[in-house]
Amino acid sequence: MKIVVMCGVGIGTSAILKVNTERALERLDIDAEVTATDVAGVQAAGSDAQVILTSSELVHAIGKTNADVIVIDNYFDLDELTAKLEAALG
């Protein structure tokens, strides 16, 4: 399985993002990888993706894809994550 955090420049908010969903993953005992991006790399990192996490400002941004897309309000929330998750992978 694979998961994409986008944020819009790729730098900070999408390294919190990924270390806090490999954290809800784990609790949810749920192996996939992870992957990092921003606006610019979200159509490559995410043509294979299952989910895609960003915010609800960069929703757009994403276009047309198969994944689920989960918008996250607090990047530091692992129970909102872990929750968000569990209810898109069952």
Contents of the next structure:
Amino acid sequence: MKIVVMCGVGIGTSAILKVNTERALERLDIDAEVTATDVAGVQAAGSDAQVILTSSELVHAIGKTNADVIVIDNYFDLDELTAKLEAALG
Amino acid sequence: MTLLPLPLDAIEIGVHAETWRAAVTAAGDALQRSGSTEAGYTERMIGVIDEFGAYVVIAPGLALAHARPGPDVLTEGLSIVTLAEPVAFGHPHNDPVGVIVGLAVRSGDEHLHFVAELANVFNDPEVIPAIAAATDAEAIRSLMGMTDPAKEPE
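Cool, the form predicted alone is there; where's the form predicted in complex with the partner chain?
Up next: the whole complex, starting with the chain shown before.
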């Protein structure tokens, strides 16, 4: 399974989201590849992804996708990340 | 702990900023003061928010101001600015912002483990309010897990 995390420029915020998404997946005992990308790269990176995680501000920038889009409010809240991933993947 | 440099002159407490632009500028000025960046980087951090919106407000009260690597990044660095009065960035859930972390990295690859350490620090929900309330820079360095001065570069 492939999960994409997206931020505006692919530095910093997406790296934090990637690290914490991996931690949440570990909690859920789900094996998935987590890829960080930016707005410019999301169409390519997200083409075969099951889930795209991003901030509410960037949802419109994803464009057309077959992936489930998950909006994360607090990138440091592992409980929020775990609950939203579980709802999408469970 | 491997964290990006956060020298004392990259920390400014109780800044009076009327707008998010002024707040991000203060974080950029702090990066510049510590020798991490040149002035152009501050403009580029503001440009990211102009282009993509307030997504840099990644947790309640906290903005991670950053831009892509570039020649205006002299060396990797962090800065931290706390505001006397929190300001709105336009984020639907996480406004207002009282703590701005400035982040400058020189390449997309090498920043990953530094940023993982940022997650280790801020995954503790008490850290952001504690930084916002801190009254001296040493206390902020300590909250960031930088307690051993001997290990810090000058």
